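Presented below, as structure tokens, is a lone chain in the form predicted on its own.
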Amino acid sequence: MKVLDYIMEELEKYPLHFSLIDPDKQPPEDAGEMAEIAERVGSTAIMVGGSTVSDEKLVDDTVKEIKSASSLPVILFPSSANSLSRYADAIFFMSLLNSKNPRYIIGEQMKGAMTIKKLGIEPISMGYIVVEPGMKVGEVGEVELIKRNDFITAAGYALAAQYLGMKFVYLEAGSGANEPVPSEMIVFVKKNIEIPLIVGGGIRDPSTAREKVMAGADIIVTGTALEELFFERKLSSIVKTIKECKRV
């Protein structure tokens, strides 16, 4: 089964958790035990990437431990395309829409495709959103951020996303973030597009994780919560606080 499709049928039984593991952050084998936690507390997926990873062995290091470890399908979250892996499964195709610079809205995308298409990768294709304050992504990726207050742009940019054929749309506030996307700023978006929404970000417990998914997120990242001590903890709550949701 691709992996899209596997998304999907578990969007049709309750919101999702997808956790985040920057191969930056941590040996390939503390990855691999981090993705085998992750999938005992329920996760649906292993997003593998970062705002500054470059160095493509350790990404295909990261993956492999991933892969040994865990059941759960790895998805590329790339930064450029040098961060790329033979090993995973799928890859986020995102255009970060709101940024200055062209090699990031099509640039880095037109440098890969090949790539991706000669490795057998399967691309999912993503509008990637990010809003204040940003944080590494905000600098690394030169975007113009979209205010915490300002929906309208936010909403447009996920509906010509839409428009434009992507199957996702991800809300990002930054990884380390104090403060999450603004639930107003979800109500707004979720209520203008059609395709699942991804919320990530400042989202470190399961009252702020309840908070979006009851706003219209789709599935919630969390990366920053992996690398806390105790993580399990307090990752199989947020989890589980996800799964739990009833939306009306």
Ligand code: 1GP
The other form holds:
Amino acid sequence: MKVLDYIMEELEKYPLHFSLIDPDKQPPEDAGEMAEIAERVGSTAIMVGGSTVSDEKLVDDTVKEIKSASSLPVILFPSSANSLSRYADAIFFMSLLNSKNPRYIIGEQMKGAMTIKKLGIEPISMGYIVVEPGMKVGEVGEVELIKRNDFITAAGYALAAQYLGMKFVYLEAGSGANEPVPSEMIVFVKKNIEIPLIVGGGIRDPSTAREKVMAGADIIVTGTALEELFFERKLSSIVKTIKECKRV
Ligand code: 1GP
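Right, the form predicted on its own is done, so what does the form predicted in complex with this ligand look like?
Next comes the full complex, and the chain you just saw is listed first.
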């Protein structure tokens, strides 16, 4: 089954949680252990990527470990055409819509497209929108950050993504953000689009996760919470809370 079909089927049942693993942050064996935990607590997919990843062998080794430790689909979340892996099931073929540099809007995509075709990785198109504070991805991606009270611009980008035929919109506050994407912005964006909305960055506890789902997030991404390996119980309650929420 295609990863996109699997996600859409799961979305029919409840809001979802995706676990993000950055290959730069731990050795591949630890990534395998994290994926095992993610699967055990009910996460739906593993995203692999990070703003600074450029070592393809490290991405390959990380994906291989994850694949052998869990049966969850692995979706690449690339920062450039140099962070691909033939071992992944799918790739978020994403455009950083509010970057000032065309390289992140379409340039890296052009460089990677033929490789993705050759390797047979399933591309899943996604519009990626970075909101203040933006953190590392805001800097590296040369982003003109969406102001936290600028709902109109956020919704404009999101709807443009939908009209361009993208399958998902991702509102990102940046990994480790002290404030996640504002709930009022999520409400406004969700009201204006028909494709699933992914929200991530700075979500580290069940009540914040619930608030973002109740505002309209269809999928919550957490990375930092998973890096705290010893907090399996916390991650477990985050995922449980998300899945128990009624969809808006
Ligand atoms: C980054 O939104 C994700 O792309 C995850 O952020 O590490 O803050 O969970 P955190």
